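Shown here is one chain on its own, the form predicted on its own, set out as structure tokens.
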Amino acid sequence: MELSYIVKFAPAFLKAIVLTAELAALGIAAALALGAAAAVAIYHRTPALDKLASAYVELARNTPLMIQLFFLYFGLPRAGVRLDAATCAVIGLAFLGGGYMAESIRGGLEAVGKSQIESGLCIGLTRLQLMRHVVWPQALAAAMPSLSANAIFLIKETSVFSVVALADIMYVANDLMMEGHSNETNLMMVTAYLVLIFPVSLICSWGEKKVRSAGFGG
């Protein structure tokens, strides 16, 4: 184990961590928005949209991110649509993650008791007020553990971004592997993912505890 090698290439891994974190944050935020929209369409059985949302969820959850990235980066240019690697990464992560987020949010929505919805309507709440003050707080609380797991899963999935030549953690690691020093490279790669994922895990755990202490989620 050569410490000098680690010191020399640590800045490259730091840059890769920052890039991966930025793309993951954008992808996860978009996945949450997409998942929420799909979950609402399915939950409310919105005509036509619910079937479209269900089809999207099945497609997103049953196709690997690598295949989606290949389609976006290598397939779309054949149709005259060219996207840069970072955009493809964010869209791919959002598309994949949206399917998982949708199922988590839908499960949370369906976990809210019908009696609470009926009680809210009886005291004069509008549908919008009911969703805002009764349904969504409890639904998100119930879905929080699953949403947290999905977020961490999506961060791990960024390891395939290297297939579209993005200088993420895995791309840098693969480059250095070719130069030898595999032990040092593996150590830096594992450390990089730990630095990226561990704080997110802590934040998610903190969020779940705050939700439980607030009285939501059972």
Contents of the next structure:
Amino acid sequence: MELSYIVKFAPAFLKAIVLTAELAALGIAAALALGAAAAVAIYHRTPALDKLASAYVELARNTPLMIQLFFLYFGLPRAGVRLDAATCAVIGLAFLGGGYMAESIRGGLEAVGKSQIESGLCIGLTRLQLMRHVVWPQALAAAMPSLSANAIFLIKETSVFSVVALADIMYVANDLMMEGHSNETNLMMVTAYLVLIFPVSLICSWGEKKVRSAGFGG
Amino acid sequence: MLASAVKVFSNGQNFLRLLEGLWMTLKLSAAAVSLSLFFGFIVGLLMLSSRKTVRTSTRFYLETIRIVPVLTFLFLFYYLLSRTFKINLESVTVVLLTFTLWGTAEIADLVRGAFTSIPRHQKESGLAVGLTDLQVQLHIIAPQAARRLAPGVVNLVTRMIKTTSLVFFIGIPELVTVSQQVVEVAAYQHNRPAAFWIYGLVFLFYFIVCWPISKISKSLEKRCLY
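With the form predicted on its own done, generate the form predicted in complex with the partner chain in the same format.
To see the whole picture, the full complex is given below, headed by that same chain.
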């Protein structure tokens, strides 16, 4: 174990952590938006849109991110759509994550009891008020554990970003591996992921506790 | 455009090679799933142990596996074993080792979850009507746990199949590796842009394989709600 080697290449890993974090944050935010939209369409049985949303969810959940990225980065330019690597990565992550987030949010929405909705309507809430004050808070509380599991899963999925030549953690690790010093590189690689994922995992469990109070009778 | 697709697929044995790649993907997944099931059950039961040290160490194993991407473990084993410990394994062995280590953790957690979700009164009622401990476990707890376990395990199968795409990084000729070779050959030898069709087809391959399995998992889940 050579400390000087670690000191020399730690900045490269730091840069990779920042890049991975940025792409993951953008991707997860987009995935949440996409997932919420798909879940709403499926939950409210919006004509035509719900079928489209279900098809999307199945497609996103049953194909690997790596192939989605290959298709976006190498395939689409052949059809005249040229995107840079970072855009591909974010779109890929959002596409994959949207499917998972949609399932979680839909599950949360469906977990809200019928009596809750009927009671809300009885006391004269409009549909919009009902969704805003009764259904969504409870649905999000119910969906929170699986939403945060998805977020961590998506951060881990970023490990394939190097296939579209993005200098993420695995890319830097792979690069350094060629130079020898694999022990130090391995150590930095694993540490980099711990630095990235551990805080998120903590925030998620804190968030779960926070929204649990919104659950009925919780 | 469509004509170019037909050309790409019929060129040489491209389509056949892709099918061979798919077969490799399926073989790897099947082996990894079987191994993970076997070890996962053992570790899962250990997680239910009454000894605290056993529970803590299995929990530590699970959390360690969960917080680091599978690809990282793949790299770790691929380089660590050969360079540091001078153990030279075939890359397929490294893959099976990594995937089993990961899958075991996932299955173990499912097993633990399934067994702890069985209400206490089931066991107590069984004992009350005069069954022995073994009979209770065998005839009352195990069948119910198995029903709750099934959807999660089937779901893990699709995740395994999708995750085998990572072995592309260490050059095993499975679906992703083959598709990249086909694209490269088409580009350099025939100057034909094949990426769109080939990756599109591979996308479809994964979907065709994983979608029915996801459906099975969903229907099992519905059947478990009683």
